[in-house]
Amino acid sequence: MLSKKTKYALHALTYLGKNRDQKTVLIQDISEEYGISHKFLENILLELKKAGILGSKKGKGGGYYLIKDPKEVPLSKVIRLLEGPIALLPCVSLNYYEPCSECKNEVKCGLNKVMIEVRDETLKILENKTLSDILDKE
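Chain shown above in sequence, structure on its own - the form predicted on its own:
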């Protein structure tokens, strides 16, 4: 299940994508639109900025803006940035692998094999879905 932080990030990105004709968007506008705490949203937007998805401008006319085309923002990137691994078990994670402490033989573990399939199918979808796909459905 996605955390509120990730859902809010996706809402904010959607708002910024819908308002690309504006040079910048104020945090307050996004906060009011989705009922997100201003401070919490500010932290989320800073993480997205550090990841190279958003830019910001200070001063009069300042705010946040997308620096990437919505088609270039895969959902997998946003989810990994804010949630960490996409895999449901650490022993099948591509980027955050850890062996399971209770598993005696990972090579023969049926749960491991099934969760690899789940991970692969989930990744296939999330890597091929972008911010643009969300915008297209609104």
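Structure of the form predicted together with another copy of the chain (previous: the form predicted on its own):
Single chain only below; no partners, no other molecules.
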């Protein structure tokens, strides 16, 4: 299951996607829409900004806005950013690799090999689904 942080990020992106006609959207607007704490959401939006998905403007009339085409925002990117690895085991993670302490020989580990396959097939799904798919269904 995704953490609330990741879920909120996806909601926020959806909200920003729906309001692309506006120049900017306030944190406050999003936090009220979904009942998310303003401060918590602030951190999330900041991460999305640092990842190049959102832009922002300070001061009066400021706020956040979507900087990318929704088609160019795959779920895999958002999940990796807020949640961490997509792989089911650390020993098969592409971006967050760590060996498993209980594993004597990764090369001979059947679980490792199967989980690599699961990872690759899962990635196909999450790279294909984008923010655009969410917006289309709202």
